[in-house]
Structure formats: structure tokens, C-alpha cells
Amino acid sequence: MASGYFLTILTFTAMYISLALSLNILTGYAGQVSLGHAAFLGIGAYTSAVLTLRYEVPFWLAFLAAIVLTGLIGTILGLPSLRVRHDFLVLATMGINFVVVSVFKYVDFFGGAMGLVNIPAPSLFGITFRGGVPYLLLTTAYALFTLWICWYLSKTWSGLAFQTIRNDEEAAASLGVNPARYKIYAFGISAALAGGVGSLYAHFLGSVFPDNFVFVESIGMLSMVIFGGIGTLRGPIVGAILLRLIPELLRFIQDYRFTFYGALLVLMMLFQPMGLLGNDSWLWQHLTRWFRSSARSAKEDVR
């Protein structure tokens, strides 16, 4: 039982690593703060659930459809970012989250408040990914794929354009970068990757409900990105691992664990505003100096 519980926690952690990395493309790379990322998770989950339940589409096709459709919807929903910035963009993405959840809750096609249940487990070459180690490997593979996308973007012209827009939109435009185009790209890519997680999420649980994708979930995802170190590859991974595992490790103080969790975030904002492992964080600079010193010492010892 304990082993199954541990594997479940690791599986969810792998999914949230993918979510944090996908949000980091939008918020960390392109500087577009979003509090509606749970909506894209939900769109991917419901897309895959509806296709497999109502139309008996194989999981792998439903999975790809969830990525593509969520990416397209994310591109469309990203249009408000062209007209609003900063606090107003945060409010707009919050509104998107509430609207999407309301559609899931009040439209009968999506099962309403009762959600969708009995979602089939994925299968490939006779192997059924019904939880346990197989599903952990599946979600880990997707997390690695998301990490590769983020790394690849950071090395391309698009990644450079994202960072230029994040630092100064007017300067980016003066250098020939089209801020509107790249903002839409960021929304589309970020949403598409979250949609893939949504598909995995739905088939792992075997059911989806509107309350799985509420605004609080979006806050949690953004907290992971900020806590670990926004705009870096390592930050969202560390943030997702810690902020998924800490609440579980503190279950023995059930009534106070989320108080501790909130206090931890407040302290982080006060003393490490760039995140635990952000480029300008004290901890990251200290670790970097320590590694460099250790490497030099090891090289001198070899000589």
C-alpha cells in the first residue's frame, strides 16, 4: 500500500514538473504572468476523456488531439495578451480559468458537475498503463520531453525573442521582434504542453471533474515556477518537486501543513525573490561558487 501511494505521489510530481515547465515558457521566458494555466490542463483532460469515452478513440490519438486542440485554444485565448499587460493580464487569465471551469460544470456534454468517469487506461503493444511503475515511466517520459522543448526553445531565436519581450517590449519592437506574434507563440506552446499533461492526468485518475481545474490549481502552478526560480530550466523542476512533496510530508500535521506552506512562500518572496535557484539568487550563486571551487581543487589534485 505504501509503495503504491509513493508511486502515485511520484507520478503526480512528474506531471506537475511538466506543468511548471510549460508555464515557465509563458511566464519565465516571455514574461506573461498567467493565473489560468489550470484551464489548459482541464481542456486537455476533457478533450482526451470525451474522445476516448464518447467516440472510442484510442488513447494515443486522443492524447495528440488534446495537445493540438489545447494549443489552438491557448493561441486564441492568448489574444487578450496583445491588448493588456501586467496586472490586467493576470486578471484576464484569471477570468479565462473561471470561464473554462464554468463551461465544464454547466454544459451537459462535459458531464456537468458530475464530471466524466470510467475513463480507460492507456495501452500500447499490449501493455496497459494502469498506474504503478508503467504510468510513472510514461509521465516521466513526457516530463523529459517538456524539458527538451524548453531547452530547445532557450537556444533558438524564438527563445531570445521571448526574453527580449520579457525585459522590454518597446526595445524588442525596435530590434525587429514582433511582440504580438511571439506572445501568441508562447501562449500556444505553453497551452499545448499543458494539454498533454491534462490527457495523462485524466487517464491516470480515470475520472475528471470541473473542480480539478479551479483557480487555486493555477496559483499552485505559478508558485512552483516562482519558488524554484523563474526563467530557468532547473527552477520549475525543483519548485514542482518541493511543492508537491512538502504538503505530503507534512500530512502528520494535517491542520497546519498549508499554513506552513504559505509561510514558506512568503519567506521565499522576502529573502529569495528570484526563487530558490534563480540566476540571481543567493543560494544559486553560492552553489555555483562552491562547484567551481571544488572543480578547481580536483583539477589541482590531479596535477
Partner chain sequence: MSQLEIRSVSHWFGGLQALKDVTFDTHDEILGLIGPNGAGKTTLFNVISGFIVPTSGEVRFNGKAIHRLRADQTVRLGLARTFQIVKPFASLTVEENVLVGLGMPYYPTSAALYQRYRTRSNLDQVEQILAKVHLTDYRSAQAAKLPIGLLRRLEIARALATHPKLLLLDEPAAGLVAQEAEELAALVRDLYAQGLHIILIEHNMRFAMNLCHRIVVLAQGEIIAQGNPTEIQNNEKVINAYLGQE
Given for the second form:
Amino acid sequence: MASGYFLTILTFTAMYISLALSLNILTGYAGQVSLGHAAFLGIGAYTSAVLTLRYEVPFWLAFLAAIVLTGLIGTILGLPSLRVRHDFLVLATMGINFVVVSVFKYVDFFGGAMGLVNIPAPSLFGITFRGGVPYLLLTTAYALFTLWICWYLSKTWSGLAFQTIRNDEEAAASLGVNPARYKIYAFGISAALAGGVGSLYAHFLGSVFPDNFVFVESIGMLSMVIFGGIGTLRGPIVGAILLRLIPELLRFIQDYRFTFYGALLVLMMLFQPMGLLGNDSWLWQHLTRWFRSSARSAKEDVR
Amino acid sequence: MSQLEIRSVSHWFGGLQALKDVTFDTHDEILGLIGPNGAGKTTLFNVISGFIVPTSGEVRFNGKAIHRLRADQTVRLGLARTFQIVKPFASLTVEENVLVGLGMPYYPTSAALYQRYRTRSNLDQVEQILAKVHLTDYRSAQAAKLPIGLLRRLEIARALATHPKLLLLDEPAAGLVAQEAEELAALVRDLYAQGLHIILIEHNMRFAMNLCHRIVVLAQGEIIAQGNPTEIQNNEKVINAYLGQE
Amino acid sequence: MLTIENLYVRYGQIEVLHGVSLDVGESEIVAVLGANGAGKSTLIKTIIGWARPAKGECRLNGEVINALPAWERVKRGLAIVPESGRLFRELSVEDNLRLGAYLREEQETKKQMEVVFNLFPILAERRKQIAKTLSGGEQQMLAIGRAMMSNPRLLLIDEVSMGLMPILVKRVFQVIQELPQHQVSVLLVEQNAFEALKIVHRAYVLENGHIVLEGKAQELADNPLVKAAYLGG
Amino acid sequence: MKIKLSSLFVALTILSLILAGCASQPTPTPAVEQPAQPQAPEVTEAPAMTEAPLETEAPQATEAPAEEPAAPSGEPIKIGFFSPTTGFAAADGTSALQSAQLAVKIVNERGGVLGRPLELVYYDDAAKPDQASAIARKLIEQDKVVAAISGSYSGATRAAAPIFQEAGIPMLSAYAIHPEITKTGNMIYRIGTLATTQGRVGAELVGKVMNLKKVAILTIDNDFGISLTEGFKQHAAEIGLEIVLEEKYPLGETEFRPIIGKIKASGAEVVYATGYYNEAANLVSQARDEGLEIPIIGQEGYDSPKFIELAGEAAEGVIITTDLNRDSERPMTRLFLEQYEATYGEKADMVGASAFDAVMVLAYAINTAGSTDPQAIVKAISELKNFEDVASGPFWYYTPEREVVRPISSQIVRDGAFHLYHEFTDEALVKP
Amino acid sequence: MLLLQNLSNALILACTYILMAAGLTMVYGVLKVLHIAHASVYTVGAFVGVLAFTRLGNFWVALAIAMFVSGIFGVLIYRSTYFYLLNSPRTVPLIASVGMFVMFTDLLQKPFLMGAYQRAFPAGGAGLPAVKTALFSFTAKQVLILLVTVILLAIVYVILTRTKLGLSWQAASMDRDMASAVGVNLNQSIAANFFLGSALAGAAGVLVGVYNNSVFATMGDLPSYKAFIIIVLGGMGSLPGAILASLILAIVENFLVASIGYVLPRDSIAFLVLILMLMFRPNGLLGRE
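Okay, that is the form predicted on its own; can I get the form predicted in complex with its partner chain now?
Whole complex next, starting from this chain.
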């Protein structure tokens, strides 16, 4: 059961859980809809690849550098969000994605269209993390780390500030929130976390090409967040798991799996626009009701 | 010394002059700002609270020029406001809404990234504020699910949490039934008694006249009258502005 | 003509109208007076179909119109001069008028446009001008003209005097006063009570979503309660 | 909130522990020990393997075989295949898949491999590396394939290669030309000619066959185009070509007119333009529209009937370098071209020929090895000599770097079809 | 001379942008939805066009059929999804649109529809003559594109400004409620708007198909975002703005490539222009306040 295939799927799922969670900070918490998240994945992947390949930096250092550098670049690329809103922001982030990918493609330092290959596998205490269980543990650990960050963030003043910006920027400002500062924070944190995934992604595949980080990937990530339930912790996780697994489970109709995927998104938006497990979703309400009533009956049993 | 000084403030929206050379001061009082629709009252509030930089003129608060500050900066100086159309953070609970006001003005630093907001002392303070506005029973309710009367009080609670010296209330009684309006008036008096200065925009005249010490009347962007409620009620210009020429 | 019975309207959490009843007869001008925030605009919006009542009934010539979209109401003879005009700002004066007659034939449109131009000769002069470049008064006239274009049976007018110079207010009210001669009824929502009471037949005073007073125009003009509704006391 | 969250933590941790436990049991490591690099084939050695395929496979495919081979029976031998049959690369992926399926059909009609039927297990990778790496593991572990073929692009192939290498399963890259793919290890072979080699042949074509001197180079900005141009420029310097203009353009470009203007102004006598048939079709039609009449030299990216269909008359006179000689009378070439058209109603292209040949090489190797042992299979491939049973052949031999050496042909479009223009058989030139 | 030739080529390129963007900007004006699936309509138009052309052999009939079918297709998209999502947060119709785009692109690729391969669209210049002057020249195909674009734009212009329907769209794009209060049946009006906008996208698909002599299932990938860049540059919902932005973009792209080559792929150039403009002029070139 725990075949390498299954492990690979799970490894990617873990990575995409982190990605969806990180995008959720930006889009779910802070309300800045982004269609350019793949750019941050790419920046992280390239940072890590370049450092390990060209400068022979050890993986762990490169991994940290990927997080930090992507975070920094994310803060800069977040600047348009201060001027631009709504649909325009969506398009601007889409544009950022395109521009970042073409920088990878057109700058020889990044290997151009030939990509960067032979990226070494990480190793720790002499164990090489090339695929398999160790790598799944690594990506799962990172997903848990992302989850923890998201959870912790939601308990901090910043987390509170993000939510106020999404709810009502004016009211937030009237209560002392500087929307610009927190939007930039959101971009930075969201990008940094995605950058970490990028590093894991690059070292898992062993090679990176500009085309791995195109706009379509960003669509996929946003879909996960919205599909699962935007602005919650459970939503992006469930969204990433389902949207990663559904095409894989649909392999038996492999040539039609994207037809179904597309149709699923449409139906979801028509009938459950808050996502499968969003706060107002049918499923979530029934689940919580069921939990509550079973908890109540459990209590009564005790009595 | 007057707390808030407004000096020759004018503001244009495109070709439309919303404020014409508005000048007045506030003192230790509840000041009413009234006027027909489109008189520029809310624009003036936006200028004072830092949402709009006026085209010309100056606003000083406790001697400090504030008309170029952003809203989140004016809060820090002790200016808090509410909105005509309530703007609750709908997805947050009542408690969290108040916590925003309690903490955010004091987190312009990166400490906001790691300091938790739900501490014992913060919650205690929230408790006190909620008690003041009689919202204690609703502390864990989601703001989206509250009726308007409670939302008005929530907005005031949020504003109070920022430790203001001056409170700007934009139509606090709008949408309230008589009973609620009376409770609100009592609350405002109470706050004043505790040392807060208050400016309120109001359409509900009964409410404003009973509550305010002094009233400034704006019409078409200009101050047409100021004085105590009785003076205002009998002022020709005001009657004309409201009811039209007799 | 128009009968409203026990109307309740809420915006989200806020109930704005609490059981309002009123009626407008044939060729009658009726005003709804009241201070800001009393619910006057909401009443107008509910009648034209931009807001849905939570309870109560709107009847036009006996037909319940609660659930009809706005355009269906226009077909049945309603027209609106909304608050602050809501002109189609990027379009010319002529196009705005043409839109006003959206449901009329080309021939009728031309005729009606002449009628409007007769009422407001300034609009004829500005016929090619883009609406947003008109002065405030001209914009109000265009808003009225546009509503007249559909040759309505009942005209809803929301705060037409707002932001207008007194001389223009007089002119506008003069036009409204003549409407019944063309078999048009008017429901007028107005803050400028004294000016309005000069031209209307009957009026209702709305306070905090309730009708607190109703009667003939002259009776109300002398009633101190009207002033109280506006200025408190 | 806290409770829910911590239970999630626990659930995830438990999940990963379970998986860890399961996976630690039988990890699919090859039973055979890693051998030394396969020895470079020595040409002087008697090529015993040329006889082997002739015994199991009827060589004269177009003629009725003298003896019906015994129908294959028993457990099928599975080979894995992945290509992009959805997404932007679906045209190539479909062509590759169909050709591979055709090859499997032909192999089975001729008695299969080791007397057993050959079975193609295929997945769509949408040309995405993450999918390809998952598919590689699925093929190895769930489908238990004895060997695999990548009918996909470089990114996906590159991601899959190390997985096959590690698992000790041979993988053939049909037409992905990234140089790094075969460097992954001794399990990874390539069917298509290395792009740098083809670029070199392109330069030879321009300088030695056509005797032109001033070249404008147009490079499609991906690994394919860049490798081609690299090879071209290297050889161009050796034989003294003058490069008067060099431009890059992105994949999927449709508007070449601004570049064409520059070419006209550059005084070039010939254009060496890398790219695929859809870009190429636009390039040549626009060039002719704009009155640029100098010869245009392409390479196997053009090698599709779609090129001629899309470019129409403008395609006339375009010369390309390719592995597939459509005028060849070699039986397997004819068989492939004819059967493909008969089966799918479309004319075959180079991508298809590569996938087809990959299956043929694998079938041969398994038969020669006499077993499905991976090491034996790669040994057979590495020792293959003058192999004729491929459409784009003959394959002379594989280099120790696992790149194929074979004649390269150049084709010219005449009367709406590719025809032989020149054949390059100089081993020094065509050897990677 | 080269300059003029580049300019005339850029003009044709701009035409292929204009029709796509014009349809999108019309739809955006009224609905304010990021209608990515517009690119699917474009592809469907090209596909229907090539089918009709190979069956019937007449380009003009094929064009008409393609426009009609894509118009209907667009209305179906509207009535089946956006109609129900008009009051949702903006991400909702956006994701639904993405979903439709993914679904249709994948479906179109199936063998019973377009298949994976490119199809030739050998309509040539549809019998129109090439124009050659000393300074610049247009091939027959280019003449065809120019002509069809100009005709269609003229028709759109007339509909927009001279008919009640067009007037109703303009009104609805400025104030949907007010439009309904002068008697505009919004359901019908928006559906008609979608029909015309989608028909234009279909025409764009046909023309690009003919111009490049190729039609394929993923041909909408590029226009799906290119058209957005254009309508944002032009100021969302402004038709003259979209035309102007198409021209500027085509000229910039062509001249950059002709002068310094591909510093970046042309789409990235377009996006850079877009981001910069959004930073400094957030409402577009000809956007409303």
C-alpha cells in the first residue's frame, strides 16, 4: 500500500497543503486574492537550486535561504497590492507570475529554458532524502510547520489585523490598523512559506524548469483554497488533498479528469461558494451539528 | 485650550466643493454636527479622522497638526470614530472586534507578528469595555449575527478600546428604535462624564438636541450656525436649510 | 392608483420601515416628508422594486407588484427620479432621454422628447452634451425629463431639491405641480417640507420608519409636529 | 479550536507513521547488483544480436511473412509509457502514444516478446514533472513494468529518469532531448538524436551541402532550440559559416513578422530556424508573405505532416534535418508510415516515429536478453548493432553515453511532402 | 519603409486583439466578472468556423455560423453560471470561470470534438486581393482581417450608439438598477450583450485561425489573459479604450521585437506594462473615474 507511487502522491499533497495554507494567509485571512502564488513557489525552488548547485550551499541552509529570500521578494512584489484592488489585484498578481517565470526563462543565471538539473537531494546524519518515506516525513513536517504558523499567526495581532483588512479596510484603519503594513506582511509571510515548499519541490524533483511555475499552477492553488473553504485552516488542507487526489483517483478516466475537475469547480461555486468546509457550507454545518449533538448525547450518557 | 481646532478646511471632490472654509473648535463638551443630506458632515469626519487629506486648511488635535496623518495614525493620538453605516468585522466575534481597537494602535511594530492578542489582561480590559456598553452577554457572538442596535454599541466599544480622548460618532442613533436610542444617549452622557469629549453627527434631532451641549450646523459644506440646541432650533437659517423657506 | 399596506422593509439586519401604509390617487401629488434617515428613500426604492419588502403589500392599480422586477413596474406606468439623479453619466442628454423612453416606440419617443424640451428648454440646448458635464440643476432637470419620457402614470421623486439653488427648486416644483394636468400622479419624497407642502395635495410625515402624521397640505403646513419631526424638541 | 487543531496534528502524524511503517518493508530495490558501466560496443566484435531479432521478428514486414509466428501467450510483459495526452502538449503526446501502441501491436503480431504478449501501460502526465515523477513510481511499483518509455517533454522525462535509474528499471526517452536525461545513469537511453548533434548536421547541411555562408539563426527558447543552436554554432565556427543574425523567440509564438524584417535587413543567405511545426508553419508562411525568399532550414521539430498542412505552399522548398527518411525503402519505415496512417487516419510524425522505435528497441532488447532482467535489457541495448527494425533507423550502435548513432537524413518539402534531400552518413559527424 | 511595414503588421496584430478584447470589455462592462472562459468561446468559434468552412467551402458563411454558435455558447455560459453568481464575492464567478475554461479546453481536445492536433484553416484571403504599395503591403489574409474587424467594429459601434439595445448595455454598465428602472429588461439585455460579445470572440477565433492557418484546442490559452491585459489597460468596460490599448500593445510588442528582440516574452512585456500602469493610473487609459 505504501508504495513509492503513493508516497510520491502524498509528498506532493503535503507540499500543496503547505502551498494552499500559505496562499490562504494572503487570500483567506488578508483578503488579497492572488493568482500568482506559483511565482513564489518558483522563487523558492530556484533560490534553493541555485544555491546548492552553483555555490554548493548545503540543502538545509539553502532551504532556509529560500524561505527568507522568497519572503523578501514577496514583500516587494506585494507592493502593487497597496495601490490596486479587487479584479485589478487579481490581474496584477497574474502578471507578477508571468514576469517571474520569464525572468527564470530569460536569465541565463537561472539556466534559462534548460532549467537547472542535478539538484542534490538533501541529507541529514548521512541519510539521503531522495523520495520515499523520509521525504514524505520532511514535507509533512513542513506542512505541519505551515499549519502551525497559520494557526499561531491567527492568534497574533497580525492575524487579527489581516482579518480586519479583509472585513473592512476603513474600519480597520479607524482602529489603528495600517492596512499597507499588514498587506505587505501577508504577502511576505505567504511568499516565504511558499518559498520553503519551492525548495522542497526542487530537491524532490531534482530539476526545475520555468514551466513548472506557470500561471495555471497558481489557478490550481487558488482553487484549492476556495474549494476547501477560504479563510479557515481546515479548508485549504482539505482542498489541497481533494484537488490533488481527485485527478489521481480519476486516472481510470484519465483523459477526462480535467473535464471533471473543471466541472467540479463550477458546480462548487454554484452550490457551495464558501467551499466544502467553509463556515457557511452545508457540509460543515451538518458536521458541526452532528458533533455537537453527539457530544451532547455523550454528556448525557455520562450523567 | 481647545482640544480640536479646525481651521479653514476646504475640500473638493473633482469639481464639487464638499467643504467650504470650515472653522470651529471643540472644548470640553458633547458637540453635535448636524445638517441636511450632502452638507459635508461625513466628509468633515473623514478629514478629522485621517481618511481624507483636505484640499486646504488645517486640523490640529491637542496642538498637533493631524490633517496629513493617516487614519491609523490619528487613532494613536486619541481620536476614535464610528461609521454611519456600521462596519463591524463580520467574521470576528464581538470580543475580537473590541480587541482590535484595544491592541492595534499599539502594534505598529513587527511585534504584532508574534505577540498573541488573547491575553488575560487584554480580555479583562475587553470585559470592562463590553460592560460599559452592555454587550457582555454577546462577547462570543459573531458580529455578523448581531442586530443593528448591538452593532452600534459594538462600534462604540471598539472605538473606546483605543483609549480615545475624542470620540467621533457618525449617526450613532440611525436605525435604532426609541428605546435603544435612549440607552445610547445615556451611554454617551456616561462617557462624557468619564472625561471623553464627543462629536456626533446626527439626523435624529430629538436625540441630538437632548444630548448635545453645543451644535454646529453645516449646509452645502459651510457652517451656517452654531450654538446651544435652543438657539439652533430657533435659528432662521437652520429652519430654512431643513424645512425650506416658509 | 398606488396603495401601500403595512410595509416592512429591512436592509440586512436593519429594519428601516415598520409597517408603513399610504396611498396615492389619480392625478394626485402626495409628499412623504421627514428628516434624514426616516426611511423615505427606502420607501421609494421599495416601490420601484430596488428593495424587497419583508412584509406588506405594494399594489399598483389593484395589482400586487411586490415581486416584479423594476422594468415590469415601469411597463405598468411607474417612473422614478432617484436621489441625486443617477443619470447615465457617460451618455449624452439625448441618450439619457431616449433611455427614459426605453419601452416606447420611436415615434412616441420623439414626441415625448419635444414635451420634455418644452418643459426644460435648457436640455434642448444641451442635447448633445455628456450628462456628467451638466451643472447640478441641469442634471436634476434631466433626471426628471428622463422619468417623464416614459409617459408615466405615477412618478416617484426622491429628494429632488437636494443640492439645488432655491430658484431652481422653485422651477422644478413648478413643473411637478403641472404634472397632474397630464394625468400623472406624483409621490414626492422631500426634506424641504415647506416648499413641498406648497405644491402637494396631501402629505405623510415619516419618522423613524413610522408614519406619524398625515393630512392635507395646508393642515400640515401649520402643524408644529412637522417641525418637530425635523428638528426635534 | 484548539482541540480540533491538535487532533489534526495527531491524525497527520499517525498517517505518516503508518506509511513509514508500511514502506519500510519491501522497498523496491533491484535484486541485481549495480553493474559497471556497460562496455562500449566494439564494432569489430561479431554482432550476434543482429540475428536474434531476425529469428523472433519477421524482417520483411511489408511482405506476407513466410511463416506465421506463433501467437504470443502467457503472462504479458508490461512496459510503461507516459506522454501528455491532455493540456498544451496533447498533440505530441497523442502522436507518441498512438505510435507506441502501433508498435506494440506489430510486435505482438510477430509473436510478442519471449513468446509472451507485450503490454503497454500508459498514463497521461500533462507534460508536468510532478505528475511524471508520480507516474514513474506507479509504473515501477504498481504496474511492475520491466522497462519504460517516456513519450513526454524534457521536464517530465528529466523528473522521471532518476526514479527509474534508482529502481534499476530501464527507461528510454523517445524524443525529449535535454542532454542531462541520459546522464542520469546507466538505465536511461535515448531514441532521438541529441539536439546538439542535429544542430551540427544542420550547419554541415548549410555550409557543405548547400554551400551557403551567411546564416541567420532563430532559436526557440526551450531546451530543444537552445541545444540545436549550440550544436549548429559550434560546427558553424569549424566550417567557417558567418552568423549574421541571432534571435530567440518563445514557444508558441505566432507573430514572426518583426523578426523577418530583421532577417531581410541582415543580408542572410539562409535561415536556420529551430522550432516545432506550428511555430515553423507560421514562420515560413509569414516569411514568404513578407517576401523573404531565402532557404529556411529546420530540423525534426518540423517533421510532421501538420507542418505542410499548416504552412501550405510556403512549406515548399523548406529543408529539414531529421532521423526519419520518408523516402526510405526500409521495410520498417514503410510499415510504420503506412500502418500509422491506416490506423489513425493521420500521417505520422517524427515524435511518433521516436516512440515507435522506442518500443521496437525495447522489444528487441528483451528478446535478445532472453529475459526481463533489467541489467540484461540494458546490456542488450548497449550492444545493439546495425539495428534495422526501427522506423528512423538503422541504429548503428549506442555510445557509452547511451546516445544512438545512426545516419541522419535531410528532407526537403516538394509537392506537399517530405523527400530525401541528402543523407549524412559520416560517423564522425552524426556521432554525438 | 521597414518602419511602415512593421506598423501595418502591428495593425493587423492589433485587429486580432481588438475583437477578442472588445467582446470581453462589453461583457465586463455589464457584469463586472473576470470572464476567463471568454477564451473558450474564442476557441469554439474557431473550431466551428473551420468545421463549417471545410463542409461548406465558403468563408463568409462559415464566419457567420461560427459567430452565431459562439454567441449562443456565450449566452449558455451566462445563463448557466454567472446569472446565479452576480451578487457573490468576486472570486466566486472568477473560479467558476476558470473551471469552465479548464473543462471546455479539456473537452475540446477530445477526439470527437477538435482532437489534440492542429487543424488547418485554409480560407486564405477569402477571395480578397492583396494590397501592395511602395511603402507597405498587406497580404490577402491581412486585408481580410482588417476588413472583417472594421466591419464588425462598425456594426458594434452602431449597435452600441444607435440602437436601444446598445444604449441599454451602456446604461446597465453605468448603473444596473437605474437601467432596470427605465424599463430595461436586464435579463434579456445582458443575454444579448453576452451574445454579441461572444460572437465577436468567435469571429476573433475564426480570424486568428485563418491568419495562422491553424486551429487547436488550447489556442485560447494566450487570449485568456492577453485580452484581460488589454481591457485593463483600456479601462475596464471601455470599448474605445480597448481598441486603443490593442493598438498600443501590438505596436509596442512588434517594435520591441523588431528593434531589440525578445528581452522578455511578449506576454511578460504586456504584463509589465499592465502592472506599471496599474501602479500609476489604476483606472486604465480611458477608464471612468
